[in-house]
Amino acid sequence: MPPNRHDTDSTTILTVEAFADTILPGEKRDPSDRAVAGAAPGPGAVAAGAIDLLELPGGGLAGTLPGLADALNGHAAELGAAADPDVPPFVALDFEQRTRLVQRLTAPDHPEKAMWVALALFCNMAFDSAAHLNTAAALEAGHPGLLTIGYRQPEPDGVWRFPSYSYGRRLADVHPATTSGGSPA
């Protein structure tokens, strides 16, 4: 079944978006955007499709997103941030507060570390490898993460080749104890 955004409730989406935006922040989609904090110029993990990637059944996290959002909101609520009836507690935090909380949850000694690291890994992957899309098509469509890292365009057949690849000259002396086959002695 193709991923369907409507399968996931809006609290979950807003919360996970706010988490993704903490990992790789971006500019707000519109002035009313609460999930994306607007902490950095240009598109971030949310615009790169973090939710689309996370909702792929094959990724392994799709079914756990509501639980992760609940847990994240639970941690945020514990911080005693001023309750905001309009948005979930994690979304109500400002960018610095979100950052500190994510740091704490992913620290080596945190009991829930594994699940937050996995979530962060997928958010990062959505941005810099667009793992929910065919890579050539994603570049063609101007995927913001791949463009940000400067990932190069493939040749017209969708395959990467770099005919020009070498400075073409010796740039250092080899180690004196190198064997005739090129290995260390």
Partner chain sequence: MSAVESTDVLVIGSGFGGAIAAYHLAAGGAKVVVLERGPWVTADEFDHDFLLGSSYTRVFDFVVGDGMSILGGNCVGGGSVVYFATMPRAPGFVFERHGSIGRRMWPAAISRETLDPWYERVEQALPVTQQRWENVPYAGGLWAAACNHAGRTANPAPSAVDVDLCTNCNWMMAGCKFDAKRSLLLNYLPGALAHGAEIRPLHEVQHLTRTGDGYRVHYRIVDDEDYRVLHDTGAIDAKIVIMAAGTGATPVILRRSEPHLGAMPPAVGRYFSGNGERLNTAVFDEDRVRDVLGLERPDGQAYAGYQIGRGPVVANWDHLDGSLPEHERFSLEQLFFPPGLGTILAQVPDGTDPLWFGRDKKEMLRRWQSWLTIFIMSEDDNEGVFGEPPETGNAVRLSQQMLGTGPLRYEPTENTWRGWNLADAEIKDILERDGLARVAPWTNDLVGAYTVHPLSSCRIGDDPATSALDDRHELRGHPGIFVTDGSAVPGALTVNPALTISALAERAMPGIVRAARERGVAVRYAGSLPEGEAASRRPVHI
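For comparison with the form predicted together with its partner chain, please write out the form predicted alone.
If you are looking for partners or other molecules, they are not here, because only the chain is given.
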């Protein structure tokens, strides 16, 4: 297991990493990795920084992660997850068991659906938008999600320009109240 570089306790980190890996699977970080099941080649949500994004105070989920991990481990224990003193119950499940549990928790009729879908969305955002990072810096560092989806590199000055109009149409004029930084007034 990689060393814990987060503020959150290791049980919470392992459990939430296993959830993120269920949403967007990737390859194990090393042979001893239990949170990442290794169900897919290449990097997944965990390698893309799902925990870093979830721990940002502005995201609104940071303070709920221990409770979400407890709830997820409770559901896993109800399934009869094999007792394993080395890892939390959800992490002890194999990838197929994790997937079935997450499918049940995110089903339209599940009473806890909203919180599990929110957690899943953040895991996806870590991969497909690197919402916790500066985009240019993330690309320069080789962010696996942005590279996988083919995110274009910015110009050498770090700015994206589009010399050809998208969809073959001229873009709208900038609103007169837009600031020099691009923010609407």
